[in-house]
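A single chain comes next, written as structure tokens; it is the form predicted alone.
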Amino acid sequence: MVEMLTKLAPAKINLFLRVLGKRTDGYHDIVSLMQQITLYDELTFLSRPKGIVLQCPNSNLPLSADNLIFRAADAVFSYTGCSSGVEIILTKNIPVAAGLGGGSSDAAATLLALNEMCRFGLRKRELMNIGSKLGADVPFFLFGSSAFASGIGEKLKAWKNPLKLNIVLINPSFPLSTKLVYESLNLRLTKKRINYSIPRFSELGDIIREMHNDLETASLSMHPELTEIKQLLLRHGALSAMMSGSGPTVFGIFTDENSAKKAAGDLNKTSPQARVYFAQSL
């Protein structure tokens, strides 16, 4: 067994997100283009004889089965029948309940790390199956850096030639519950198969044209200040701005790295109450 391992867990943004309808099982059918970005949590894994110990310094996150990291470690140990243990130290940089998939990414990093540390030899498909029981976004973080997602997010198809994106993210200092946002949507139950034609993306203008998030209306009605954050990004040069996932983080896409970094620097000075990040697509 490897004694110690460190993994970076990237955040994601949704470049478009369509909610097609509510299913009879309570979940929602979606179509989305998901993209990992260079904003990371860092996880350090230390082997121990037994048990799972989780530490999240400078954070109020739960340290037991209420935490996806803990559940991911427990799931992979149960799946393999392994009696070894692990201590996991999380350095949290991705905001919590922010629409950036931080918890799901941490869970995926845990599955990958333990598979490597304990030399389980599990294939990607096996890890994705374990991940799918933890959360709808977990398989994406095991799949690759970008993907078209459908179903409840578990059906993934690679984006063949992803574009390099320069992004500025603004996270207001409040969380937003995904469950609450979806419950606020006024959708009919869908019983028949829905066909949705995925747009083609070959240049930046294609992404700007297709940027849309069906969850924005619900989130903006709960927090009207998110509209001002979108306008702020546009005023600082973003080609387009949109909420990621169920929010509340809003991101803008810029023409180049320099203009994005300048905007992030300016916004950091003028928005002390929010967290501002420059990132690029992975």
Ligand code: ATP
The other form holds:
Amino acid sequence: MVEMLTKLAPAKINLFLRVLGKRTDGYHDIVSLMQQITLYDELTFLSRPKGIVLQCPNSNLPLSADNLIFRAADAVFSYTGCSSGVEIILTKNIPVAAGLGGGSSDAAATLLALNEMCRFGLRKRELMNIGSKLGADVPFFLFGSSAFASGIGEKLKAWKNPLKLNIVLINPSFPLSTKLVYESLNLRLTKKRINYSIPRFSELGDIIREMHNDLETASLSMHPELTEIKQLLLRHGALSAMMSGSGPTVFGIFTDENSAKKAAGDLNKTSPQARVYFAQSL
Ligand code: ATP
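What does the same protein look like in the form predicted together with the ligand, given that the last one was the form predicted alone?
Full assembly next; the chain just shown is listed first.
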């Protein structure tokens, strides 16, 4: 048993996201290119004889079964029949309900950490199985730094992004519920099913050309100021700007690190009400 462990849980962006249709169980079939980025939550795990204790000094997130970290710890202890406990301290840096997958990434980091700490010896596939019951994006964070996702986001195919992307993210500091965005999209969905396969990306221009998010129209109509944020990124030199997941975080892709860092610095000064981040693809 390892006494203490620290893990970084990265955020993700969706380079493209297409909604193929609504399933009879209410979920939506999607295809998406998902990419982890260098914006992280930090989780520290301390072993204790029993019970799960969660602390998150810098946010108002729930600290019991409503938190995905708590549920992930509970799930892996039940799966292994282990009776020991853990104290987890979360430093939340990824904006919440922001389209960046923070909760799912925290859950994945928890599964990985406890597997290591308690020497459960569970394989990646097993962890992904436990994770899939916690949230559709959890398996992705266990799978690898980028992937082509289909189904409700749980079917993953290897896709190694050949490029280091330089990204500026703007989070407008209000949360957006994924459920509400999908509900609003339902009104617009046709019954026609669309097929889609993995596009080939070998240079930056390919990514810029393929960037697309079907959820954008729904989120943008609920919050028209998101259109202005996209324009802001483009005016600061982004080659393309788009909302991530169900939003409201908008990201722009830049030609190089210097131009992205400069834009992030300038945007930070001019947009005090928003949170601005520079990040790179992992
Ligand atoms: P999703 O598309 O899965 O909703 P998201 O990136 O838009 O992802 P998250 O930051 O993962 O949103 O949070 C979604 C909801 O999950 C929030 O309403 C939040 O209260 C809840 N939640 C539970 N545990 C966590 C956690 N550890 N971090 C962030 N949110 C959490």
